[in-house]
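In structure tokens, one chain follows: the form predicted alone.
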Amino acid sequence: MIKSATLIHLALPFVVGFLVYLLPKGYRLICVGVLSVSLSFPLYLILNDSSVFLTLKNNFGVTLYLDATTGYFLLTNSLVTLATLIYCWQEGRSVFFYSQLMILFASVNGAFLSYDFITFYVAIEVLSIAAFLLITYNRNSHSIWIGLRYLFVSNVSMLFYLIGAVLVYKANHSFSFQGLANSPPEAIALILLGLTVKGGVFVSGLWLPLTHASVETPLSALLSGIVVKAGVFPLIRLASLGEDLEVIIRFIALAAVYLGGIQIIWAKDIKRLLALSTLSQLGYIIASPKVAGFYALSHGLAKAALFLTTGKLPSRNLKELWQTGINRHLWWVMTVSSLSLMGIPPLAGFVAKTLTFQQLLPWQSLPLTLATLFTVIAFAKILVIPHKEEKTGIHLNHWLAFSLLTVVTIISGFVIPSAYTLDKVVKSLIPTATGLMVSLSLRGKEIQLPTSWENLENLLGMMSLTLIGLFWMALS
């Protein structure tokens, strides 16, 4: 039963994806519809909280694996795309545009069923094409150019993965990731290389945010929310093969939150500021390979409804926000978002951050404390702006899309009675209150910080800079 649940949960938005250019009168409830009944799967894998091992064929063939991890981050991929169509309900976009979403959802599924490299491969590069047809769906010479560099990008750091791939199946005569631990550093350090560039994670990630910046507001949603989980993913898997390989990611993880920590302090566009803090979360994501199925819960809920708001809001930029104001609404949407990701109770990113330092090795814990103040002192710049009653020409379906991803983020933040302790409240309670004393201080104050490193040419030398640096590590 569970493998043709599993299988109808793949092949039903592939097929939906294709058909509803023959419905074009109807296509936009059918993919309500599936994105709808898919919702039930992911929460029988949680609820069961069992895994299981499904291989279609031999060791040529298919492998997948399911868990609870893997439920949570269907069920965040669910829960996102569902938001996104939604919101994206009454702008006439085309079928064309309701298509490549539904075949983005499926390949991300797909990427997050799979357990050998070739079925991750697959989907991750069908992923890739649905998302430049998405990025470039306005055809406009901006839009091209960022999806041709995100394209680019993606496409080479998919080619060192492949050789790390071959390596991995000429030592152990399969693609399974269970033979990345007995393979040589070069493969470890080739497919860690791709994983990293592909699901933004530290310097191979530095073309996260000009590219989620860039896109319109439902595609950054989709990009921060879902789409490069999809790529830190299989870190997740391959941390619990061994101990070297785990200290190695933890170490990545690390890395990635201040490099994307430290920059959002000084953001000044609020899509920028979104986006860089993706740089970062996406550290915490896979610091604690245990639950970092619950953190992407409550990051993907969080980072959508907070890109799915920018849309709405009169400017970009923090100063005008400060000074004009937003919507009482909106900005009610966005406090709730911005606490959550804060860690504040009783919210889904408290439980998710406790859950996440009680799985910290001793070395990480002190690092990753500090770190915290990042993210409150960047989204203490969000609280602070002024709200008003205004009359806007906001949707019901757009307030459909904020409720149901900020409903659920604060149903989440029950779901686990265990994280409310006093203590564990207390440690949430103190970073935040001693980032928003530094907020208060920084006020005012500017850094310009260099974003030279994000040029194509320049992305190219920093995944070289990793190779190595990676290849390092798994050699010693």
Given for the second form:
Amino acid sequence: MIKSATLIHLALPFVVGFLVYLLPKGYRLICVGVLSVSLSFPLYLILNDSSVFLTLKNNFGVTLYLDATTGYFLLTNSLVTLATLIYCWQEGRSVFFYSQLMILFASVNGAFLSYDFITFYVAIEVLSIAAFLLITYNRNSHSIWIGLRYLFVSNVSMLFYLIGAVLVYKANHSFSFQGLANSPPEAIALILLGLTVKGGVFVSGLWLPLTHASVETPLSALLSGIVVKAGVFPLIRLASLGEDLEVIIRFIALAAVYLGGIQIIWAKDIKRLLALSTLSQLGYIIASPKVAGFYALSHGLAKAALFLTTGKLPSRNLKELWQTGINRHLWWVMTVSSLSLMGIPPLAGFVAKTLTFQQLLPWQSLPLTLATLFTVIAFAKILVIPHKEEKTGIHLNHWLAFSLLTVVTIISGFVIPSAYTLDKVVKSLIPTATGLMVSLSLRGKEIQLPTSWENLENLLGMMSLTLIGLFWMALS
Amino acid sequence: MRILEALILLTIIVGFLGMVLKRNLLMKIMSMDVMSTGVVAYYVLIAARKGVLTPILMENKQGLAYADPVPQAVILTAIVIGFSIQALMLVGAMKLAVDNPTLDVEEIEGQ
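Moving on from the form predicted alone, kindly provide the form predicted in complex with its partner chain as a structure.
Time for the whole complex; same chain goes first.
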């Protein structure tokens, strides 16, 4: 039963992705229908809360693993893709766009379900191609360059990953994730390099801010909300394999939180601020792997909603926004999502942060609590944007997309009532209050951070350095 | 076997260095191909670590040193994917060449 449900969930979007190309009439309705149906399977997984291991074909075939964490990631994917599709409803995009959107959705699902290195590799490469075609959808020079840069970085990282995968096979006679626990340190280093680059974690993820900030609005929401999580997801699986791997991954998480956090304070462009915040939030997702699912859901919803609203703002420059102000309803969407990311009760972000902080190791909790200040300082800049009555070109479908994301953000704040105890609420409000005070004192100060390390050659060079660093960590 | 492995790893490193050092986008894409050739060869080498006989079951050939079929099957998928990504990148480079005839990466990034 569960096997056929999984297969349908995995295959249906692929089939639809190709079929809508052949039957272009009513393609948007078909896509919305499939995405709505695909909400049910992840919900079943979350409510059922059991783990299932599936092997397709024979011993060397495709292996899949499903549990509640998979369910949360799949649910995030369905919700974010659905909202993005509704957002694009009347923009007159061609059937090609929707077809690629479905293939992207399907390949991200594949990455979340796979439990061996090769199935994951295939899913992630299909994802890269679909993402490239979507990034270059409007065919201008800049978007083609951004797409090529994305493909370059991800393909090189996946080549390193493939070497790691064959070393795992050599040691275990199987490509299963489990094999990494008794593989040589060079295999661990190569695999972790591939995954951190795809997932945009720490210095390997420095390709991410420019890509996410300069693509079209719906694409930013998809890439930041869900696509990078496909790269992060195996890290969560690998962390459960052994103490050594878990410590490495938790350490990378801490480094990622700070790398993103330090840059985010000085961001002047709203899309760049959101992209840099993804860089640091991904660190929180893998900081405590057991409860990563809920954090991914809360981050995906809030970040997608924020990125979608940026498409309807009069400007991307924060200073101009502070002067002009924005539409009152848009302001509400942005405020709810920002507060959720800051971890204010009673929103999804608060529950996610509480769950994550409960599972932290002693050496992690102080630096990660301090790092929440970065997020608060940065999102305070969005909260101070004034609102006003204004007629804008925002249609019904946009409101539907925004309300889908914000309503789920609010509802999922209530699903785990045990998170609401007095001391946890107080604990979440103290860093927020401190952060707001710091952000007031920082007002008017400006620092221009260098961006030259985001050049293609430096990104590639950084990969070799990261590889050495990871090898050293795996060895010790 | 050891020498072959060293040569294959050298191919991978040369490809990677080519990508970092060459300024022209087309040369970078070619270097990526060199690197992926190295990775494919490494899979083949690991498949052949216990024998080189084609892994087809025949009646009077049991117990012989067969090559491992799994890495070969896996790398076939990777070759197809690598090839399609290569093609996609070359089309992208062609489109970019209209505005940037030199295809110099620093010039493209500077815009």
